[in-house]
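Listed next as structure tokens is one chain, alone, in the form predicted on its own.
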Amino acid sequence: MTELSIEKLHNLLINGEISSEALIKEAIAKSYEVQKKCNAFVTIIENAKAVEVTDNLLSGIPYGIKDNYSTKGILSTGSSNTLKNYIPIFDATAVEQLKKAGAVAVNKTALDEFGMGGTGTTAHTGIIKNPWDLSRTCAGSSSGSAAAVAAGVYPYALGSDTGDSIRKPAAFCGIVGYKPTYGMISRYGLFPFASSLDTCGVLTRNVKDAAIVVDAMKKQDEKDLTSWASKDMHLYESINGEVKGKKLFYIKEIVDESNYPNISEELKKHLQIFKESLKKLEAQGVIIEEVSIDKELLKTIPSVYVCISCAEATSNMSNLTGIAFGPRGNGENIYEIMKNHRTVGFSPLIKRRFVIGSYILQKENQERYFVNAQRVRRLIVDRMKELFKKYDALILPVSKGVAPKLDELNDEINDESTVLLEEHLQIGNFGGFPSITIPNGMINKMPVGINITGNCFDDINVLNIAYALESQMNYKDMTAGDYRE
């Protein structure tokens, strides 16, 4: 039953055809099965209790929480050894909101350590594997959440997105990943990575489910001063699939095959699938145009992201000393204790990011790196804002193809020819734009995704376009192994 949508499960619960207790037991049992195959969880909440089923669509339905959300009385590690025994005394606001809706958490999902990775290979509990093919990555950092939803453990799981950490795992696992406008969901209780980029969101198996969950999560919160009032924005109720007359654009420098020397057959197929999806939208009356953006500006995206995210992460995580919380380090004095805690506790990737961030934030380097990165970020955002005056949304393929093999990740990361395809989702974080990935087809029995990004506060429009496209395809509510042409 847990492979069904939120809407279907709610109707079954209301009609008494299933019980919340039965759903929770099924989700916990599936969690153990998926854990053996995919290593998707840090904690399975065995004592999760059924709740009263109400008119709220989420009541009585199980879900998963990415382990960088604070959960009262439940282990919350951020998938890091520095917090391997940390049990918070409070819930993140987003989790609190879902509790009020009657949602039941049944596990905490594994992630790249503190969200700082795109491969699902740096969790302190080990490598997270793709349920479609255990030899492949889920991407990251919301790897465990994506794997669990794709495997049918429950209809949704929470994620967080700093560069593409919800949307790319969704693409690689054949599900939906929705990053709302920055600040729609309070980040209070989300372990901070890069505060100007971090966004709470959700992974589901269809667009309407994503809207239902975010409707419940969103709130203006005095504990997060970047949050804003969205109580009059009703995402789920506003989805109607009417898109005639909408105008979309794609970026020529990212989609044009001529930009890829020695193009692979996989990428050719992916771009072909993308163009076929554009035709599906055009058949519904959507106008789609090609737009050219200075390639030199686009090529700065990864560098800008690294500069800003590493600098902010270094600052945000300076409190992880092993003094206030986390396992105490060894040493003769406080400095040795902190050094030992951070040296032993962090993975090599995290330490590398902190070294980069510290270098960028040194007084003599700030202007050259951090301030310049902010200037270029502004140029990118301004160009997008200019385009959003004319167009309703940007539409692009997600990555260059299917999830890479785990043993080929180094080759994938070093492939400079396709860097724009792999990194363009970071634009959504630079501007705080709402952005959603949905399944867009299959290549060699593995899913690929398509992404729609719109202007700030225009979430309803973005969701509605995604819903209209989803309605013309055969990938809604797909679970791993459910191969569909």
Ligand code: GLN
Second form
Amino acid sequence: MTELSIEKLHNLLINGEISSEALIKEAIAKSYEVQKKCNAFVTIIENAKAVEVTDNLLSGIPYGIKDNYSTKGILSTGSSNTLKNYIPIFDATAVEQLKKAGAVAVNKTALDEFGMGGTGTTAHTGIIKNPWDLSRTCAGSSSGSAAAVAAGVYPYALGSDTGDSIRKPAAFCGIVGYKPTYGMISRYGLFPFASSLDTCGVLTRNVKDAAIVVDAMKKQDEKDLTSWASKDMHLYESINGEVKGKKLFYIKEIVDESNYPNISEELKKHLQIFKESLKKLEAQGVIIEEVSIDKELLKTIPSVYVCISCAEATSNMSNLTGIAFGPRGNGENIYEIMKNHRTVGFSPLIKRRFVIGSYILQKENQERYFVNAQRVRRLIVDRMKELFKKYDALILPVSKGVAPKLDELNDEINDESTVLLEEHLQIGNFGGFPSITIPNGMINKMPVGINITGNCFDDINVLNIAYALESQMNYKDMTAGDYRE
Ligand code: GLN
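How about the form predicted together with the ligand, since we already have the form predicted on its own?
Entire complex below, previous chain first.
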């Protein structure tokens, strides 16, 4: 049953055809199965309790929480050895909101350590595998959430997105990933990675479910001063699929085949699938235009992201010393104790990012790297805002192709297609823009995704376009192994 949508499960619960107890039991049993195959969880909440079913769409339905959300009385590690024994005394606001709605958390999902990474290979509990093909990555950092939702453990799991961490894993696992406008959901209790980019969000198997969950999570919160009042914005109720006359654009420099002289068969096929989807929207009266953006500007995206995210992460994570929380390090004095905790606790990838961040934040380097990165971020965001005056949204393929094989992963950003096709989702974080990925087809029996990004506060519009496209395709409510052409 847990492979059904929230809407369907709610109807079955309300009509008494299933019970919340049975659903939770099923989700826990499936968690153990998926854990064996995909290694998707840090904790399975064995004693999760059923709640009363109310008219709230989420009541009584199980879900998963990425392990970088603080959960009261439940281990919350951020998938890091530095917090391997940390049990918070409070819930993140997003989690508290879902509790109020009657949602029942059944597990904490594994991630790339503290959300830093895109492969699902740096969690302290080991590599997370893609349920479509266990030899492949789920991408990251919300890898465990994506694997679990795709495997049908429950209809949704929470994710967080600083660069693409909800939207890329969603694409590689054939599901929906929605990052709302920055500040719609309070970040209080989300372990901070890069505060100016971090966004809470959700992974689901259809667009309406994503709207339902974010409706419940969102709130203006005095504990997060970047959160804003969205109580009059009703995402789920506003989805009507009416898109006639909407104007979308795609970026020529990213999508045009002629940019890639040695194009692979896989990329060729992916770009072809993308263009077929544009036609499906055009058939519904959507106007789609090609827009040119300076390629040099687009190519700065990964460096701008690295400068800003590493600098903010280095500062945010300087509290991880093993003194206030986490296992105490060994040593003769406080400095040795803290040094030992960080040396032993962090994975090499994170340490590398802290070295970069510290370098960038050094007084003599700040102007050259940090401040300049902020300036280029501004140029990119300004260009997008200018385009959003004329267009309702940007539409692009999520990646070069399908999820890479785990043994072929490398984190080098060397060729043009990687720079242009694998990094552009970061634009959504630079501007705090609402952005959603939905499944867009299959290549060699693996899913690929398409992304829609709109202007700040224009979430309803973005969801509507995604919903209209989803309705024209055959990938709604898909689970891993359910091959569809
Ligand atoms: N893959 C990106 C990184 O490595 C994005 C991470 C994220 O969005 N949390 O930082």
